[in-house]
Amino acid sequence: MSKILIIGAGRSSSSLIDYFLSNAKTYAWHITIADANKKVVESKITNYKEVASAVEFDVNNVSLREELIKQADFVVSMLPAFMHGDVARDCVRLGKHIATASYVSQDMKDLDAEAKQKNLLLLNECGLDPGIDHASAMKVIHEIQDKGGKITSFKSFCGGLVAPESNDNPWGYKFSWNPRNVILAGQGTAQFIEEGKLKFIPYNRIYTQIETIEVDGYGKFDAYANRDSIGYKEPYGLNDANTMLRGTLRMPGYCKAWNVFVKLGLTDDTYKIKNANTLTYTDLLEAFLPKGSASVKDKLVNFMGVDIDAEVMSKLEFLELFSNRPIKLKEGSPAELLQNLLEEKWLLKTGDKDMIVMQHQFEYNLNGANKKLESSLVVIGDDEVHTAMAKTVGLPLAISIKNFLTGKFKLYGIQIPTVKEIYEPMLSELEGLNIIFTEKEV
């Protein structure tokens, strides 16, 4: 039997629990699974009690998190991602696996040679973005270089929307993961290669230099530059193209009216605003406005000048940041002030569902003759729980550990679903989940 603890019951984290209880007669698993709201753990395993367990967790804990990855024979970490450290040293340290689903970090890094050394698999960017991204374009990078074909450009897009049906406020936008994570994208500099030359976009104009994306079926959407797209040149075996680009969707005029924000301030997590429960939103905007006679909402305008519009304003009068609305937090930072406005605002409610769209672009040479191809995937959630984001970050995670358990792979340190033997198999078992790309000629 092979013991497997889940920390994180989050919102990411129902497709993947929901996997590993199904299949756990099957394979001869135990699931415990670890969170800080053991009752809403107990209510996820009410029908697989034979085979799962409920345990009531705080990560800095360090007595319980020995003692559970000591039982453990692989530990999946759905926590945060600046939480992963710690739980990756203990497994390293105590010959454990461990995965995630998010980027390779300067933590795993540093772990990498002694997992080497005892055998010890350290999974990452086995999700969504990263990971089925990883996946899906490198099939298709393998099956054009497999043809001869030399790729001269690859660019890649995803976000996670808000479905169609459920796309009912200005914004187009509601939360399916971790809503702190929303609030800071974009900070740093993005980095790219564009037509050969280095590319470089600090976070106050990460929002104003975007381009347009066409999904078939699903219109138009704005594409903006994310992280560090260089560093996944020779992962990808891409060292000779011109162009590579990673970047993050949002519905159109979505980048336009959160550049509002960051050209503010409001999305600075550095210092914290005391007694803030003594303001309005309306307050907060005025505090970061020059001064002046006129009323905020004129002072905003000629503060944002051409930057600003009416659809724009639309979408600041939905949070209803000129109508005195009362912050609720005592103290936060200003991020965490817009925050706590935009979990409320942005709810996924009772049905609504989500979306996840992603599209690769490549640019080949193929026989002297140049060539484009589009590879997209559209995913809508079933419901507020079950949701397009956690079926896409979840099950590919939980399907490469199942295929790790059971021998279908045998790699160990640091792996990230670029190689074949990890991103075959997924990818395979994800189209009998509906997860499918539709690749065209363009």
The other form holds:
2 protein chains.
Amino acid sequence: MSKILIIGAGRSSSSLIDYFLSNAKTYAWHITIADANKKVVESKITNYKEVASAVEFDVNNVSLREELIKQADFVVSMLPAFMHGDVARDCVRLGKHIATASYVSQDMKDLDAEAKQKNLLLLNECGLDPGIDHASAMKVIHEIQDKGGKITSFKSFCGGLVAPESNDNPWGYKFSWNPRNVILAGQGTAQFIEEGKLKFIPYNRIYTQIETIEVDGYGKFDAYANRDSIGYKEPYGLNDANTMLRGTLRMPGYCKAWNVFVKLGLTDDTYKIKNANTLTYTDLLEAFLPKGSASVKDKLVNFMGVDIDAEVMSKLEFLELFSNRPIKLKEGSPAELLQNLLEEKWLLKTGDKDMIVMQHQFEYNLNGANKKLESSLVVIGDDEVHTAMAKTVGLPLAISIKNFLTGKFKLYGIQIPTVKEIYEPMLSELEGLNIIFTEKEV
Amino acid sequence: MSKILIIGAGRSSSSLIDYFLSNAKTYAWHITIADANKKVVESKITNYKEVASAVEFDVNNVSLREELIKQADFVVSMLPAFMHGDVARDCVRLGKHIATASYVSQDMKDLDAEAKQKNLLLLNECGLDPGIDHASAMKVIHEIQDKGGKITSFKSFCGGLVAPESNDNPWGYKFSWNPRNVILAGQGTAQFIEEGKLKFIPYNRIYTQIETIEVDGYGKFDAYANRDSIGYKEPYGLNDANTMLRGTLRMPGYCKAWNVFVKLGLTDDTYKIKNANTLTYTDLLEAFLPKGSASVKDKLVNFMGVDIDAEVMSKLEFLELFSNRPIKLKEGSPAELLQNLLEEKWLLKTGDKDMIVMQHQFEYNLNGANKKLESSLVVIGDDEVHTAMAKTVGLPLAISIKNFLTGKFKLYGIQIPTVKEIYEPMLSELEGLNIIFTEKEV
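Given the form predicted alone above, I would also like to look at the protein as it appears in the form predicted in complex with another copy of the chain.
In what comes next, the whole complex appears, and the chain from above leads the way.
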């Protein structure tokens, strides 16, 4: 019998929790779910009383955290990424395995040696992106390399979007995950390699230097470069690739409109505007525009010049930016004030379905011939709770933990799903759950 | 007898040290100068052996710091701003006064109550900008208000530049203070009030939304908005002003050229480029440009469009950006790599003179009439060591400490030179040292 502790039962945890609950009897698991909101957890486990229990959890209660971890065999942290460190340190000290869907942090690196020595697993980057992207890319990369092919170019794109049937706003976007991350997306400088050359795109033009990708049956998408792609060369074994780019997908036209906010400065999160609730969103917009007697709308059009068009304007009008809509927050950064508006405008409503789109593009040389291969994934959510996002973040994690607990792989210390032992059984079970990549020679 | 401890004898400290040394006998002071480089200090005090001593100082040596502070009556911290906190905490604990030329920090605010209770002075913002700007602005503001005038608009500009006789590069700029601050200048969002409205300018367009100011005898200057001007309304007693703007001055054309670096992303300090010394500055430039087969110069011209012209190009060519000049640093952020180049190109050479320019612009209503007043200051340095920057940063601080020690003002806790008791004797002594504002009704 294995005792699994899940910390955090928020938006992204629903499919993960369902998977553990429905498989608990089969594998002799006991599932403890700890969350700040015990009632929500209790409603989720009503039908699983003999295999699951709910615990009210306060992240600041160190002794409770320690007590819960002590009683578990395997800990899954679904907390915000910056909170994994404390949980992981307790786990390694107390001799427990831990898994997260987040990027490998410095905290994890600091624990790696001790975890290896104690035969403890520190599974990370095992959600969607990072997670399924690693697994599905590595599968193709290994297949090409096993045939003797040499990969010259690798591009990989992913986006958490809204399904066509629920796409009823001009942005083609609704929140299926942490809204704050969407508002701040792209901040910093994107780094990648293109045709053998180092490339940097700073935030101020990340939404203007976009490319278009196409997924059969789903049409075209905007793609903008995402963070540091160069760091993936080595873990992916692509040291010879001339092009290495990871990007984020949005519906066509989204980037041009979002760039208005970037250029204005409306996504800045570094200072607070006081007494914001004495202003309207039109005042806020005007505060970022040069002075003048024209209407705010006309000033914006003048200011943006060629960077604005009727489609962009309809997106901005949908947000009531020119309608003197009052700001509700008493104080907030421009980014926070914008988020507060978008959380209402981009809400995933009852019955709405979200959509995950991922596409890898490989160029490789095999026996002297240059070839192109595309591997694409589209997942549509069931509804606004059982989202494609929750499935694709939670299931690879849950499946991999099961595979570890049932001895399908025996690896310790920091692991991410770039190795065959982890990604092969993960991808094959995901296929059974209708999370299926389609490959296409171009 | 007063014992004065000066911590930090760098570039900006020369005039401050000279002032203390030459006045030491008159006022019965003993001056201890603590710096990482004891030899430099020893050379400065050769002629002042009976009133001064040099100490080798390691910022990390907590017990030495405490020992030195214990022996002093008044401590002057000329360390980088982020280091003042430790010094100030020691001072307040040990019952010593402290002065800095830096902005009032949270550390200082935290010490304010205890300092007031112990009758200890925490003098801050007592250099050039902040410092002389506060003093000279408040003098005019108080004069106008004393006559019954109401100030409707206040703009204040300051720049550390190169004197016309030493202006021999196309940028019209050489480093007279911390180069890193020049490279990172403007990052964040400028906040000000213009014609009664809140205004924000983010970094991505701070160097494009400039205004031109003119100083009699010295011609025109570019001015870009500087940090948070709104926070000055209250301390300046200008709650009714419709316009409140502080700005930074550069020679005409500087901003248009610097904006190339901002738009490219070359001033980013948030990530390191590894093996940078395998690249040239032309490679670095290319990494920020879209791909293409044209020369780097042609790609840049295409990329910048209307934002580039022959004058900008001559500035970039002066920096050898198109000449495959090797990068020397093994690793660095884009900002650090750029700084490394500029430190050579913008060096204040032997005999070079720097120049400080400051201008306040007041609009006010007096007896029903609208009036305009300009108050301007130009200070030229003696040479590359006795710079206008060192004089205008160090002298107001030294003078105010003397005025405090001689009982000219008796104020405790956090003080900045916005109050008459501090600014009046400071400005009057500065006039005797040829740091003189010229007022002009416009």
